[in-house]
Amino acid sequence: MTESPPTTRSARTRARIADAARALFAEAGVTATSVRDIAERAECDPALVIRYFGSKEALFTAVVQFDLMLPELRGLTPGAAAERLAGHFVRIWETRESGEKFQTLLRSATSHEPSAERLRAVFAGQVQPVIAAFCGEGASAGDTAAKVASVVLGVALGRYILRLPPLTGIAPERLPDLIATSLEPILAAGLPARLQPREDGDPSP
């Protein structure tokens, strides 16, 4: 049998401690893991996490980087655009290695200040500019950026981080109509006056 050259091993065992630690991050925290927990999952010796990332800290930076890759939203009516968003959200979570990202900076925002700043930065640089978009040009974006952050991020905490039975009992496919409920009055109330959807729900002229 034809032994792995050390390039294949290495990329292997980078990979294994990589995904044990995103893993160990999502479920217990960046605080609450050490890289012995690391090791011991990725089933490697602590000095080769070390070796491969460097710290704790550098390797919780290299596995929580992602695009969120929203979807355009810009023309479409509050309805729409809501449940264009959630059901994006929800593929997001669902899905297992973004929603393990997501998760640990979720679980980690209130106790590591990293955590917490990258979330800020995911928020600020991908989510308000999709809002603002769709919003137009106005100072309401900002504030419905905020209110759609706070609805995704909260059924995000209820379900996955502190599993409320209600939110956690909810199949993943009618998880989207929950959130689009919640989002599509904000998306609205973001849009100019002028194109406020009236009573009969089209846009007013």
Second form
Number of protein chains: 2
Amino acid sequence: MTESPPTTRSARTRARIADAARALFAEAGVTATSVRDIAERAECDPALVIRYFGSKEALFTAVVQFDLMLPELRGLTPGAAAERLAGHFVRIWETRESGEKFQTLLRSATSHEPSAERLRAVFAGQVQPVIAAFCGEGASAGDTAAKVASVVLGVALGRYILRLPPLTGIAPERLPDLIATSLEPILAAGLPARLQPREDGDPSP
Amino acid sequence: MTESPPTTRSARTRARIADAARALFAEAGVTATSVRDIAERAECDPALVIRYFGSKEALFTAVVQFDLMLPELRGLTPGAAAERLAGHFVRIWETRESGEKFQTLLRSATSHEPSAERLRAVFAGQVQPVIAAFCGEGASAGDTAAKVASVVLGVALGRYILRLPPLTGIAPERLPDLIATSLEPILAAGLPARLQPREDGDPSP
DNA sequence: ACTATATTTCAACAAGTGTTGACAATTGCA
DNA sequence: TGCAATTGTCAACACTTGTTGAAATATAGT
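The form predicted together with a further copy of the same chain is what I need now, so please give it after the form predicted alone.
Below is the whole assembly, all chains and molecules, this chain first.
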């Protein structure tokens, strides 16, 4: 998980450059961050950035690699699944390194195709399957994934990128619960019919 | 609502420039769209763009003015309120001019502060009050507004900006309903306790 | 100390940006 | 037709961008 501290001198400045880039990309997006900005923050010459990573695009690619490592949801109740999903995403967002990577992708994706492409790949390859497994043979897996993605993306965008007051005002500890309550009805509706609670609320036997 | 067609020649090219800018801003964002791009699409000289609007920033401001004109929700049931809200937003998104304006803001806001600021102003001034009115004296108006904003922003981002397959795959006619089902439980939870349906589902008298 | 390698600095490039002011063309009015 | 105002064109400015290659410095091995 955590990188071991680099030994050789070049590896150390290489790491400084990567750290600076990750932070700046997250704060301002890829296109709004210049190679010179990165170099200044890493306290080195702009030419070194290119020398060590080949190009700005390659630096972006190197700095944004990550795995959501979503938990398995198959067989859980909607409430439990919503809790795990919400807690997992909040943990990713509030952890510095993974948070910066996620913010970089979200912030850049709107006018930087490689970022958008990576986000699409992450959702198709990691989120979609987990939701489909939860829904079982329910034909509505597509709709459910769409709704889950909306909520997750919406919270992340509003809180970390747009900084909308209603979302920034929420304390981090309350965040998982708030997301879970939005997610639970969505997940409940995604289950196959015979597993659904009846509308009049009669508890299942 | 619709502008009357311009009479003088300068007003006509001014309108061509505004149209071109609105479309390009929506497609690529403000910063990724150059004055020369706009001029090319409007079939005029780049200098004219500045002449007629003063600066690129001023052109952005002029082209992005709009009013959500949200319906009043006070006193509605959660289901009805969710339906109206969802239908209203979808109509905005799927109408060319307002859709382009919304996309411009959303796409640019991630690395263009004026866009972010305008989005925040729209939510604080237009969405928040409508939700607060619906919630009545419920103390949870803030949370409810946060959740509503998440869903709305998330759908718009995923469908129109990131183009995530699960969201782009939904037919426009099905979209309002899909959003409404996400919104309804959120709005229901935002009502003051004495108006809430009991957990065991007993219908109110 | 001298050499060879690793690391960094510097100056410059070509391309693209928003913006400006001087000039040319077109239009409408007398 | 001639004059004046409106509208459009052109070339250039100052600046920033990613990237490059040669030169300078620092580090380590003998």
